[in-house]
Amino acid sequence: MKGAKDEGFKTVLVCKKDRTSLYKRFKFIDDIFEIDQNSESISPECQEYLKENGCILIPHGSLIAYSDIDYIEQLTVPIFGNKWILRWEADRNLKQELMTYAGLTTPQAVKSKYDIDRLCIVKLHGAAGGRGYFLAWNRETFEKGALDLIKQKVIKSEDDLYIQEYVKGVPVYLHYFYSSINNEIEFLGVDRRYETDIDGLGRIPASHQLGIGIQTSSYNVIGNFPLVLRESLLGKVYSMGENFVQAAKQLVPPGMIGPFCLEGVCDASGNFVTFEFSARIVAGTNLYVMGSPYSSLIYDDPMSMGRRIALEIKNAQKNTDLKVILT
């Protein structure tokens, strides 16, 4: 929102009421619509005044992790990007699908409790933020992690799960911009998660890890780290995103339009292994408000992604179509 004022584009944020009072502090934000719960962000009575007041919905993990994504799909007011990419994040067998038709190094998918012969991370469908997150080595700690998952109602059954091989290496989350008026990808930004309780756990001596009988821990995001790459990488950073946007044109058209996330980690030998990728605007960019090491590169103004968002949209106004970006 912040960088859609800094191109002169008015703002209406859609929170819930408990929020209001945090975001009354921010100048940029223009108008505030008031809901009870996250679930009602696409009402039709939500929907009804972002029309009349001639917004463009910008998606981000919120939406995902709280919307019904058939209603997504069917939503009136226009969506910043391809809102059909979204079906393909939140469902992580057409989200691996894309991947590998990308030509992207994934973990490998483990399709049974019964196959887990290696340190798998199991993970919920959906931007859920690492919530639900665990390890598991075989059968026996797979069942007892989905149990607990039951227990606290994060799950309805195991069904709900998704096993993956879990890969060594830092973690790191790379941001893109596609602009399809272009036809440029641009490497704006890249950061790392900090995750509890699995990332203060270093701070515990293994021998009191095992003393008092720690085996799982929680992988929920509570900020963010920003983090500049060996200049080697970049090479194959660029690569990966391009390979990304390709990809996505095949499979979900009209592809990859705006930003866009791949998250994974690197080895010990310079390589990216992919595990997600998020179709849309990420919480690591709040780390560049004022732009990163890699937007000056680009751009002589401080860039956010939220300002180059801004700026896309700016561009189809004055230059081609706005229908070539929102859908």
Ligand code: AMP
The other form holds:
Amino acid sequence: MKGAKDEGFKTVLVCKKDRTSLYKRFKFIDDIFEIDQNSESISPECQEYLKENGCILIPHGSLIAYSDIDYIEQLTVPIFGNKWILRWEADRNLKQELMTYAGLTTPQAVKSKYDIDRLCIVKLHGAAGGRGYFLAWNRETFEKGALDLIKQKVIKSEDDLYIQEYVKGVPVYLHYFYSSINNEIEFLGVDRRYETDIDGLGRIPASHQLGIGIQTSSYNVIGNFPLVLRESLLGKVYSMGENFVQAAKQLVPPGMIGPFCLEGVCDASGNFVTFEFSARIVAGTNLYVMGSPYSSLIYDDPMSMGRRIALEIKNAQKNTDLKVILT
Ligand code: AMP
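For comparison with the form predicted on its own, provide the form predicted together with adenosine monophosphate.
The next block holds the full complex; its first chain is the one shown before.
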């Protein structure tokens, strides 16, 4: 929203009632549309309001995590980017299909708990933000972790879990912007996440961890750290982004428009293993409200991801047709 304001747009925030007092503090938010506390998505009234005011909706993670994807697809308010690709982000099987089609290296999926023969990460379906994930290295540790989640009523049964090979290396989250108008990909930043309680475990000595029998370690995101990559990795970063854009064009027309993020681990040989993608702006881009080391190589103005979206909307208005970047 700050970026949109910097580019001269008026801004409307859609949020739940309990967040209004927070967002009222910021001058770059011109207007707030409050939705009901129990509402899971944009209400029909809200949609009407946005349409009457000529708004363009910018999708983000919470929209996908909490709204029904059929409902998002049926929205008639113009959405920046390709709303059809959001289903491919939300559904693990489609997500895997797109990443494989793009030629990205991905962690091996483990079909059943009986096939666990190495360190694995066990995930919940949907964009849960890492909450409830745990590590397992055989059937017993899987069953113990699953039982804990069933007792906590996080899942109903083991079928709600998805097992994946654990990739050893360091996590990196690559922020891209694809301009379908210029047919050009821009790498605008990179971050790593601060996840609890996994990132806090190193603060407890191993002997104490064993003593108190720590088992389930969630990967719940609390914040993000900035990062710059070893320069020799940048070539790979650009090709991965370009391959992803090509694959999205073929599998999910009109393809990837605007911001997206490839999320994975870089291993000891400098290879990227991608376990997720986000087909829209990600929270990690908040680090670079004033631009990033990468955006400043392309733009003289401080170019945040939000501002880049706004610029694309302006460019479409000026040079082609707004329709090419909306769905
Ligand atoms: P996700 O919800 O898939 O983004 O995963 C949450 C966190 O779990 C990531 O930020 C990583 O720290 C970790 N993670 C997810 N998948 C893997 C994997 N296959 N190997 C290693 N770590 C992973």
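Residue numbers count along the first chain shown, from 1. Bear in mind that the values here come from a model prediction, so they are computed numbers and not experimental data. We call the rigid core the largest set of C-alpha positions that still match within 1.5 Å between the two forms.
S.K.: Aligned on the rigid core, do the two forms place the Cα of L161 2 Å or more apart, comparing between the two forms?
M.R.: The answer is yes, as the C-alpha of L161 shifts between the two forms by 2 Å or more after core alignment.
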